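Given as structure tokens, the chain that follows is alone and in the form predicted alone.
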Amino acid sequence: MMVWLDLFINGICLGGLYGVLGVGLALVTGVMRFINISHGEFIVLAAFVGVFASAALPGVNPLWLLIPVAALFFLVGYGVQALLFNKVVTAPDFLAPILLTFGFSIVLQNLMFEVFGTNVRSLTAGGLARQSIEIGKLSIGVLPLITLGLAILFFVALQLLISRTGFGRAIRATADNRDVARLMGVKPTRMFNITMGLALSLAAVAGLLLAMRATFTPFSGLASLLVAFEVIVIGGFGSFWGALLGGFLLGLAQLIGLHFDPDAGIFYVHVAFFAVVLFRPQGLMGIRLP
């Protein structure tokens, strides 16, 4: 019984990280109606920024880097959307945003390869990575618990921002009908810029948290994008809480799968994704399409 409880708790903690990987992509998809293929590369780029910032500030807990790195990537996202992605986000051809962001992901990947090389890296969390809470025979890592707490905090804050503020109403109006929103004085391009800034801020947080738990290279973006995409599909496109539930499901699938098949890696994550797509293609919290 304790083994299953341990798997459940640690699976939920891992799922919180997966949820953060996907929530930025869910935000962009919900507001702008396109998939940012370069999302994974931004996660990896944030991880590299965290590694070098940690080296430049020895003795500083890497968790303190979350705020400045997230702020930096908000500016990056705002600028990339304003200068590049806005040129295709309203294009009648739905392939245009996908092709542009795919090309941008290739550029980012090769740029990181050129600058950082192929060495495997990670973000050292110090003693925090080794600390755990013992409850009887149950052992729960402090860092996974912090990750889960941050994930829930981000989801709650984002939900309140979107549902309870004037800015959130403008975002929702833009997502529903950008032409009508424009008539009401809302500038859709500005909303898109801010949305991408928020999305990449969340991607940056995910990158730092992921780098504290696993190694990465400039070519790790595809794996991060794949998990993020599976999270939002399982949750239902554009659903924030669905993305968190999708992350929980994938985290549980991975750890339970590893319990029975230690060599499986994330194979059972993809099996869980396939099962949801097969039996509930609209996602856990999505609306059934006609």
Given for the second form:
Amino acid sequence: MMVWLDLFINGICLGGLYGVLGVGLALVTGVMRFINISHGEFIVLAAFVGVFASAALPGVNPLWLLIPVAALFFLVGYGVQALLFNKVVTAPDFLAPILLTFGFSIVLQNLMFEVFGTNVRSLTAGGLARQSIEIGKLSIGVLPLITLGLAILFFVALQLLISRTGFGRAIRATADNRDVARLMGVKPTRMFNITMGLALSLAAVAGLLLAMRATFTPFSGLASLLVAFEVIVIGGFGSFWGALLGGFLLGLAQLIGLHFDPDAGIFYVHVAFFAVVLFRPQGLMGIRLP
Amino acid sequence: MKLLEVTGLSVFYGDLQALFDIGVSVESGQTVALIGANGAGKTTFLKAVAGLLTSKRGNIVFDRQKIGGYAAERIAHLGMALVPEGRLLFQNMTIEENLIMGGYTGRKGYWTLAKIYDLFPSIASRGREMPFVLSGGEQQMVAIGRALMANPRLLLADEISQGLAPVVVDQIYKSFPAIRAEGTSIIIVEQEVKRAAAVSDYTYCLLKGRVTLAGRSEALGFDALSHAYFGT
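Mind sharing the form predicted together with the partner chain? What's above is the form predicted alone.
And the full complex, kicking off with our chain again.
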């Protein structure tokens, strides 16, 4: 029984992180109808920035790096969208964004390989990584708990931003009908720039938190992208809370799978994904289309 | 004073030309009707003026500025609002959010949320509902209200009676005097010739992308009009 509770809590904590991984991608897909294949590479790039910043600032808890790195990646997202991605966002050919971002992901990957090498790296969270809270016989890691707390914080913040602010309304209007939004005075490309900025700052947060719990190389982006996609497909496209729920499900699947089959890696994540797609193709929170 | 002066406007969809050398002008405070059969180019004209169509030639002067090359969002900030054909409300937003979205430019003026609800009492208590629960007429009221929220100097209304019962259309057109009273100029696109003539000061008739008749609405003769409309 204790084992199950332990698995459940840790699965949820990991799942929160997977949710953050997915929600940035979900935001971009929902607002722009644009699939960013290079999302995973940005996650890895943020992790590298974290590793080097952490090395340059010994004694600073890497959790504090979340704020400046997220801010930096907001600018990166804004810039990449403005200079590059906006050129294909309105392309009549749906392949154009996929080809562009796929190519961009390869460029990023090889740049990181060239600059950082293939060494396996990770971000050490100092003493925090070993601390845990004891509740009865249960031992819960402090870092996973902080991760979960941050994930929920980001989900709530994003939800409020999108549903309650004028900016969020303009984003939703743009997602609904670009031309009608323009008639109201909204400049879609500006909305896209900000959206990509938000998405990549979420990716950066996910990248740093991932690097604190697992190792990575310049080629880890694909695995992250895959998980991110699975999260939003499971959640139901365009549903933020669905993405969090999807993250929880995948986190649970991974840890429960690992418990019974220690060599499985993230195999059971894909099994869970497959099961959802098979039995509930519209996603957990998605609306069944007629 | 001329608020809108369009001269020699030609619009293209790829290799196809949809409008040929159109000239239309709207005085400040005037209501102008654009009539014509399906495919005459009325909607194309409105979209081109509002900046949604970029493949065009000719001059468009709005409020003394040449706006022919401006993007739609920039023209919106200058005080032009379009009620699009088919209403096109934001389906994922409440009625009230749709109206607030109309005021995105932040242009100040007579029209506020409360004033829109006064103008259309039947949507006044329904701000929290989603557009799809409204009747077609109520949706049209929201679409007009959304455009008014921008406090426009020129309102472009595309086929606002489309698909609505005549009694509902009457109700909607009853709001026009209140809109005009604020000095707003209006261009309406309307299939129904009699109604168009009744609410407008000046009428243009389009046929296959060309202006075939233009004149003061009350002076239009039936024969000339039917000739211009059908090209017979």
